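A single chain, nothing else alongside it, follows as structure tokens in the form predicted on its own.
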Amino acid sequence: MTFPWPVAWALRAFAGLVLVILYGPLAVAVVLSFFDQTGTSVDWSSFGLQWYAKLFANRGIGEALVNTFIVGAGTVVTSVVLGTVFALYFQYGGSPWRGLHRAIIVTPFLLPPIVTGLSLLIFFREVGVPRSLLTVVIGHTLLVLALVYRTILQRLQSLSPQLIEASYDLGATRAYTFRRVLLPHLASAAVAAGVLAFALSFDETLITLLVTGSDNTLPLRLWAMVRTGFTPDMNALITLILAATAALSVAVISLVRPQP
């Protein structure tokens, strides 16, 4: 569909003016990261490292994202492993209770996550679980699984049952199979379906904060910083992470994008 010039150009204004809403206070951390700043003056022949230098000497903000990365790589492997094996289950299990297990699957995601925090703590309270970092990646396990199972779901429903059968008519067993087979064709979804969990679970801060015990998060470490203010090597938190995002992202499409 073509729109007539005038059309053309208010949309694209549009979008850029929506792109500059959007992206234009992380430009300015980015920006700022490289200068001293003293209340709302900046001193623009200050440009070095220093406050990347103060941020790795900030002892909490590195024990927090530590703590952070251990989350997010325990919640990965659990939530694609669990995920693949549920799936694999739905698609070829041929039980009568698939839709009940679907349900149970997806419903802590649908649900607000201060239900399924508040569900998890008086679980662990009652079953005598103390709340540790492994008490948070249970948490944000529950809550990425269904995006996770759903994912490689899809893509175990698009292959061809031709595959599988010529596998077994071959003599291939079922553990062989799922080896050769399957699993080169779900590799590309479980990498796209992890990166979406890391994601969700390096953001989460409610249920971290309803099932975690004394070890914070990043996002807990920063929300507790709300009541006293930010202090600028904050800036430079955020710039590592746009960076550390942005590559992730090239690697990841580079290793789901379809060989030539």
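Residue numbers count along the first chain shown, from 1. Keep in mind it's a predicted model, so treat the numbers as computed, not measured. C-alpha atoms forming the largest set that superposes within 1.5 Å between two forms make up the rigid core. First, how it differs from the form predicted in complex with the partner chain.
When the rigid core is held fixed, the Cα atom of F47 travels 2 angstroms or more between these two forms. A movement of the C-alpha atom of V66 falling short of 2 angstroms is seen between these two forms when the two forms are aligned on their rigid core. Comparing the forms between these two forms, the C-alpha position of S33 differs by 2 angstroms or more, with the core used for superposition.
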Given for the second form:
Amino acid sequence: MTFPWPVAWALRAFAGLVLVILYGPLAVAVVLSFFDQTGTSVDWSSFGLQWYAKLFANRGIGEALVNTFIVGAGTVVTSVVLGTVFALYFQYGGSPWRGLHRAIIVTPFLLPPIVTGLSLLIFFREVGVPRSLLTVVIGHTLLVLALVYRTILQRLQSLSPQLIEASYDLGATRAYTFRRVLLPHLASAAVAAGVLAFALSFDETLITLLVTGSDNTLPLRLWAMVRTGFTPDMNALITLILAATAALSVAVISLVRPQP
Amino acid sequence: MQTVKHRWKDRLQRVLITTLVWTPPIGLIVLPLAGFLAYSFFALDNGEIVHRFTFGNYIRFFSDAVFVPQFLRTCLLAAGVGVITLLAAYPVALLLWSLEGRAKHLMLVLFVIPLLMSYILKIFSIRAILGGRGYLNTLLMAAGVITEPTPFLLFNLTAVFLTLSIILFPFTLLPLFVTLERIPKALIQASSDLGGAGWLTFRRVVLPLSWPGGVIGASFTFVLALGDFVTPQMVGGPTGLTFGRIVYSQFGLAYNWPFGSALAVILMAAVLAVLALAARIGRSQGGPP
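The structure above corresponds to the form predicted on its own; please give the structure of the form predicted in complex with the partner chain next.
Time for the whole complex; same chain goes first.
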């Protein structure tokens, strides 16, 4: 639909304003990451990468980053495998209970993260599972599973049943059909879902706060740093993470975008 | 003989698959939620959790003068965040929808980046802007709007409201945008072929078909705003207490897990009621499933 030009320009102006509000705080941080400042007065002559250098010498950020990658990888593998198995069960399992099964899987995504986190916290305590990165992976997996499952199920439902029948007719076994017909069809959906799962896991804060042990992921490390007060190398960190996020967003959108 | 053996193997396989497929959701979703519900009926005795059924926690919630008003205030705050993001998201979604090709892709990326950007760092950068010596104050003073820094911008509920609105905006925008994208082009064409002027087409075709998506997006935002405890803690200060913070504190300093669970159950009930309502609106109006 095309809008008459005054409306189109009004919409553009408004969207621009929203972008300024969304990005303004981040832009300020990016600019300031290259300068020294005292209070709100900025020393504009101090342009340089000094805060980046300081950041890399910093307090547990590297360790937290490694933990975050471990958790992210664990979450991607677990959620994609479970998501695929559950989607296959829904589509081909022929169970009258499959609707209930799906509803249960989607639940943690719909609940506020604090409820999912608390129920796991209580559960781990009652069962006697010590909190660690493993419990964080479980929490993250439950959160992203709904999205991964949906993405893969949608792809599965777009597969014509005739293709599978044809494969059987040609004498292929179930395992062979799965490997040569189903898996290739699901591959790109699984990759897209995996990237999305990683992106969500990378920044998950609320559930992680509740189910982690003594190990910090990056968001928790940041949360601890922010609470102890401001240091200018935070601006450098904001800049780096913004750049990484922008790259990741482009990847996610290109993958998730429905093919024309 | 062969077939009997075959059937037996088939049945074994079926049992194995069923067990495999049902164990994770039941073990890690249903049981923890059930345990959490059960905890809300337990009590605390000398810092020890007593596994004995009682309504005490719920009675405390409804009889204490603090909790109910606090809960309602937080609901109102979250609803406000939902409404304001919806009002802001609608024009943006319309613009995204009307764009084509590369421009559309680029704008979509721009609006999605903040969604994936570190949550803590986003709050942190907003806090730096809002602070008493922050840039918004400096800017307002330079523009002559105020003569001295206003403390109203940080460490209160207004700051929580502003910060949550900025952070959760994409959650309202995306479902709305997806719903707009699903409107068949032929419908718009038909409306204008029948002489529906632009405004008429918008009011009679686009608006009715897209607002359920907006309601669903805003209700996601409501849910996230209601349960958040990190944002209020970072920008709320002592007066910006929200229900999520109270729940969280029961698992930290206050150390009363059963009471915290009861509070979270009440939070969950509110969330489920809102989601059910949104889903109903979405279904009756043909929004996203």
